[in-house]
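Only one chain is shown below, in structure tokens, and it's the form predicted alone.
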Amino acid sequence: MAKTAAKVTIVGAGFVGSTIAYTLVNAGTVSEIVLVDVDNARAEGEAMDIEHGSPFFKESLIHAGDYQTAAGSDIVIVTAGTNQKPGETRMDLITRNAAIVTDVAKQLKETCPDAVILVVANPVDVMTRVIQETTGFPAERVIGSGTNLDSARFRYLLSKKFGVDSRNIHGYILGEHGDSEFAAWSNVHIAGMNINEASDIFGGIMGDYDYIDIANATKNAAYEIINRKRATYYGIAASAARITEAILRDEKSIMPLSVKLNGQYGLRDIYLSLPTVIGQHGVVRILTPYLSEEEEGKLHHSAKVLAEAYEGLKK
């Protein structure tokens, strides 16, 4: 059953957190938003700035607060952490952000024991695992934004190639939200046609170079944006807001999210992105669509990269 009066807390009121808040208010998705940040003045300023536009939006209470204020939240979105700088990979953030999200997790364990936790902080797969293992919450209630945005970028690029509305293209980027992610070409469909059939119909002929170019352009999109404007926040805000909406409305929508595997493709106890059915209490079901032998090998490579990154935190 959809929530009619939902409360969402956003931990981290920087560019990403505040843009998520603005997107949620603009969409009229929630009734109350709490912004929590170590810089409380920043959180207050962001809340005030958004609140002053309230006559133009659907009514929603937004205010700064602390972890006690967050109590009773249906969803907590964790964006806290340091930003990726030009020339850095998401993995370069791992040590400093792990310390931050560990502290966040300890606070949430005490004040928001029943919330669904949506992790956006990078590297998101590892940070999601850190939060789940620190809180001890059921893995179904601790999910990462994963490759949801990457998959949107992928569909956008395919829409330009084929001249078709991106909403009518189905395709996923899977694995790590990072350098080992991969395009699951075997699952791309346009109006029920696979990529080869669509190429014949729409004239967007896919040569070997196109497969490589589109996959690389998707993977490198964040780097390109960061090199130009120092940060990315609009795309991930739209992604996080959409995930939040699907949870609160108990939609049973399917999205590629970072979830804890329990045997899928022979993998366990690792967070990475697979198509996932989500509802009001988080993960409903993790799906295992057909992957080619090459794609399954890439998935296992992603899992190895992420497992090694997580183990490296313990040293």
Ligand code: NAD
The other form holds:
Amino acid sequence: MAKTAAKVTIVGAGFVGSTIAYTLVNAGTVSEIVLVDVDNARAEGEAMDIEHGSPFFKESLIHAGDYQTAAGSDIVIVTAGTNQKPGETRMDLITRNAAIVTDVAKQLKETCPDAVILVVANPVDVMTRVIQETTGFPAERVIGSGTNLDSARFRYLLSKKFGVDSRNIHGYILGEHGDSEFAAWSNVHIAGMNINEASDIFGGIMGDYDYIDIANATKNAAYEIINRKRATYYGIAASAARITEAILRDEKSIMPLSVKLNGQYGLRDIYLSLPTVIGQHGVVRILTPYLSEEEEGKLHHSAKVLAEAYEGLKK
Ligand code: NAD
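Since the structure above is the form predicted alone, I would like to see how the form predicted together with the ligand looks, so please show that one next.
The complete assembly is shown below, putting the previous chain first.
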């Protein structure tokens, strides 16, 4: 059953958190948004700036608050943490952000025990695991935005190559949201055709280098944006708002999200992105589509990178 009067809290009202709030208000998806930030003045300022557009949007109450104010939220989106500076990888943020999200998780455990937690802070797969293990919430209710944005970038780049609407291209970037992610070419479909068939029909449009170029352009997109404007926030805000909508409407949509594996492809107790059915209570089902041997190897490599990063935090 879809929620009609939904309350969403966003922890971290920086570039990403405030842009998610703006996107949600614009879409009219939720009735109340709480912005929580250690810099309360920032949260207040962002809420004021967004609410001043309310005569032009569907009305929704947005305000700054603390964890008590967040109580009763249907979804809590965690964006608190430092972002990448030019030249930094997502993994470079791990120690600083693990301390931040651990603190956030302890607060959420007390005041939002029934919420679905959507983690965006990077490195998102590890941060999602830290939050799930700190709160002890069921893994179904703690998910990371994972490669949903990367997959959107991938579909966008393919849409430019093929000259068709990106919404008609199905394809996933899987594994880590980071340097070990990979394009699951064996699952790309355009109007029911696999990528090779589609390429042939479009006049042999995909040459050998195109596969490499498109996968690399997807993987390096965040670096390219950060080098130019120091942060990325519009794309991730669209992705997080879409995930939020799918949860609140109990859509059972399939998205590549960072979820805790329990045996998929022989992997368990690790968070990484696989196509996932999501609904009102979070994860409904984690899907295991066919992957080529090479792709499965890349998935296992991602899992190893993420497991080592998580273990490194304990040292
Ligand atoms: P930002 O610096 O603009 O905002 C971070 C905010 O978190 C700041 O306002 C800060 O005051 C707040 N904060 C810090 N510690 C806090 C705490 N303990 N409690 C509450 N708030 C706290 O950074 P940003 O550009 O908004 O990025 C936020 C995070 O999102 C980064 O980790 C970034 O890498 C990540 N990100 C993820 C994706 C993705 O696809 N998953 C995409 C873009 C950015």
